[in-house]
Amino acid sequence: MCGIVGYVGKGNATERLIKGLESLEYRGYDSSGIAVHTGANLVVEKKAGRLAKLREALAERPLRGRCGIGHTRWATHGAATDDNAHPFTSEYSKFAVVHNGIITNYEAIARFLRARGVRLRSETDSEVIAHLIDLYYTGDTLSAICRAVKDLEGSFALGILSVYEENVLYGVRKDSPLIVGKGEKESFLCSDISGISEFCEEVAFLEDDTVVRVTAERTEAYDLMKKKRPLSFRKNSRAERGRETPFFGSHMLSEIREVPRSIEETLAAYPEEAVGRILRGDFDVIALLGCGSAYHAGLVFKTAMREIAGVPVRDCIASEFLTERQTEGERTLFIAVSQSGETADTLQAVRRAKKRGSKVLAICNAPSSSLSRLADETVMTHCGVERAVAATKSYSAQAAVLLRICLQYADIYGKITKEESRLYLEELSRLAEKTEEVIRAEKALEEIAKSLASADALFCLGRGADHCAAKEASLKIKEVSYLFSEAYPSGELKHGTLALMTKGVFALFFSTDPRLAEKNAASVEEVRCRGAQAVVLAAESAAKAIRAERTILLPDTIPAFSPVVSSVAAQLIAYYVAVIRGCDVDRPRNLAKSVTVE
């Protein structure tokens, strides 16, 4: 979750520090903080809060050096205060330490420490690290790190510096992306490869249980027992940089806009042979893996699988799977969606299934992520970077990508015919031109806003295709506004749900289904008539005898992909509540973009 970022070079390791931590500011922003090899001393500022409060520190104080290390945090140990925020040094600061990820056993460590006379500083898991290091120091800095790594347990990327060596930088990777970049005698490492891909022409990513020396001039890396490994660079190419985005005050959205184009840039770029090849495999089972919106975007694969191909396929939350009695095996076909390719949950699943022998086909929009080099295929979303936390265009694209999926392999194994299949594909092609059109009702979707912002909590509401909608519409809705919502079917209004609709209560249902659309009517009834009021998403077919406060009318579309369409509606929803009611839509309290902790 946490981003970090180091550097050693010809150039100001301030300004190139702080110039990275902006491109990974959306990891976390609880705090951030740099240390500074200066020639004689290694000098930390941290500072609780926005990259912003540091940038005013440094006004005041600059640190001057060609080596340092910066982190911004997203805490999971300890409060967002000055002495929580990284980096931390060991006693006389001999050594700095920044860490993303979770050190498991830090209590353990804690104890070991203290009983050797360490005094701790921090609330953290992290502060242990620079200890141990500085603990097991005997004149060589790899071999202190080598041995300061093995007694973690966790998963950790880091970066390190020793006062005993002026412009030399360390890193280690364990279950937590780490990335060397190269540059014009300078080195960096990074989280991400957005943080650094100004500066550096060739790139290399580390593997597990991987440290590294980096100098500006050179890198070599180490397994934990000292012996060197190879590592491979190649060039930081345009899709690996991505694509930025036109920025209209804010990031999200600036990227719900992008959103026609992501569908249409991932649809013309799917790889049909090479998914063909997959589909086309030994197995019995599909199954999907993700983490919120990606893990949305499956379900919508999960009913087209249903409704087009007539195939079961089962749903995996990632976090649940992994806690789940292992079934799996070579006769399943594991489907992971992961817009960073870095959340760890998924990360685990998939290293569960394919050691119980299963496929794996990956969704991702990071060319070169974990996820993408663990993966027996990859089906990338030409998205581009998507810095707001909340996932919009990314979604969007998942669910395109899938979407097609479905009709290649409803396609290979004869469950539609050639007729069908035309006709799908060409409906399929036309949802970047709806979503075009969703986006042009902004300001009617604004309006409806205004009314959600007040509510005292907010139902989202569906059937079939629609529930996948509104589930996504329910947590896009709470993440960036912070108004109480949840998403159930329609139909389970009867069965509990009624009773919370009552005055001030909102109800936002999605009808984009014509076979339904009586039903969804008597539903909106029941909710009316309780005092509660209703908003309708309706397809323009779909939209026929229901009365509510408020109708928009969305384009028609096959019933198993409406969630596209009617998914950037509720976008553009929940964007307006959030700016309506006063909070960061590009950065949510608590919340950071690349969940790489379990």
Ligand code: F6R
Second form
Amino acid sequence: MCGIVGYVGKGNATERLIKGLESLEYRGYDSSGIAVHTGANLVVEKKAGRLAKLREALAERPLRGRCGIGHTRWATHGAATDDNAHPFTSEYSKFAVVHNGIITNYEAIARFLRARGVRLRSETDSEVIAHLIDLYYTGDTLSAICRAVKDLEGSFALGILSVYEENVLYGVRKDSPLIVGKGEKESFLCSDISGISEFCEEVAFLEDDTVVRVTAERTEAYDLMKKKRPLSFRKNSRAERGRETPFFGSHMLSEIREVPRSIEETLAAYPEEAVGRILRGDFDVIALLGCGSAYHAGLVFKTAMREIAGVPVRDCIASEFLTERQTEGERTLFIAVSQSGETADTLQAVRRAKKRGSKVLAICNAPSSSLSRLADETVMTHCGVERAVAATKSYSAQAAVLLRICLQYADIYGKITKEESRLYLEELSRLAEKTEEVIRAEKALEEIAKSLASADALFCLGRGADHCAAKEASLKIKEVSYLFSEAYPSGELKHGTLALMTKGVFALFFSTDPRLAEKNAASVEEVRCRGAQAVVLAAESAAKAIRAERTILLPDTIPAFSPVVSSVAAQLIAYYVAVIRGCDVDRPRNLAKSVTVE
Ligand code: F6R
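Show the form predicted in complex with fructose -6-phosphate, please, because up to now only the form predicted alone has appeared in this conversation.
Starting with the chain above, the whole complex follows.
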């Protein structure tokens, strides 16, 4: 999973490509590179490490031209080295290729190429593409690309330059997103709209198995048989570009501070009628799909549906769902949750569900994403662009809007009275304000982070909805601070994990349900008397009797809603633990924002 960008037009290709790569760096930052058609040759500059390294190299050896491709990499095959960085060129640099996705049959292709005398210089699955196009070239680049693409298995979006065509870009899409953008006498290719948005008046989203030939003025689309395909451009609206977040020195911190606004705007724009149509549809079961934090937001929905509507919901981690025997029939309503709408596992799971005839309701933050286009209906989260790798405001908005869906379901099917519905909705509308209150306690949460930062290991613990919050807290802390962290239901401790509660270990408890306060107090004692230290995030009404090293009081809310509030405290703790441990908070090692490979 990587970001690709392409440019052809009147401007300086290097500048435009670097600008695009800056916006795409969230998709991977193990290496970056560009290839430019200089008029005579295809010239490549590429570097392992952050984009700054590539910028330094280009300052020393500038590349001038009007047409080029660029890449920012998240390593899947081959370490993060200069040699494994994209773009890749064929022998004598006749073709240059950037690739996002995975070529699953690359070993067979590599053998095929080696048998014909081709020397491969990288350990990647991507390099073979450039050589294959070269091998098939007999005077027409488009034909060579179509033939090569037919040999490729896996998922991919490609940007391609041919030395034979100075001001032409080629792009290919199969199961990985690719967009063409039109500006004034210039055109772009990009993995996502954020990379080119500021230059484009119009954009077109490619369908699978499409090849595009792009010049400054014109784009032609073809299928793999070289038959022309329609390609519809539409206005690049402001909504598409997404609102930008005020910047407080770190994207993660800035985005946490945007949680209240994201919740508020998402709930204000809730498409009640459209969701009502889906919820009144013909289904027996609801199943949730998502990965990582998006999956955790789904768990909040699952808990609320059980506690408020009394209805069981199946939760599916998308990658697991893909390997399991599918037990859901067509009478299952799938709710697919994804910030980017481009997560490969989630998209594949949705395709599988749709193949069985199920309806899919998407929760997504990117209006033109692959997920939004696949789903029967989409509820947008209005978070603006989320740049930090760790999901924060998107998780909070997803959880809030899923609660809204739960309440609408409960209302439609008479699971709650009108009066209960009114009270729940009122409380939902107060959640944004309550997260604001948590953010005001930032200093106290930073103090907690100071004690956690030196822990040998951390356990995030809770019961019921608090366990959902604990799971998200644990993920956030481990991914940005690299502190070993695990989430557990508090009641499960005594069945094994208590063996790890020794000096140097910390337990972060969530206690937001007054009905469970005593049980939680007992769990805290169990941990502390074995030498571990306990920190508690407790709602005021659920803090009684809890004795811990530190307790932070959170605003009270309905227990099923509490992860929306308590996870903001956890997000701030994760942020400060990472800062104290000297981590690159916005770009944690080995990760990328959008995981577009299975
Ligand atoms: C964690 C995180 C990831 C994403 C996951 C799904 O902070 O950001 O776990 O939540 O990769 O991404 P989306 O929501 O784009 O499908």
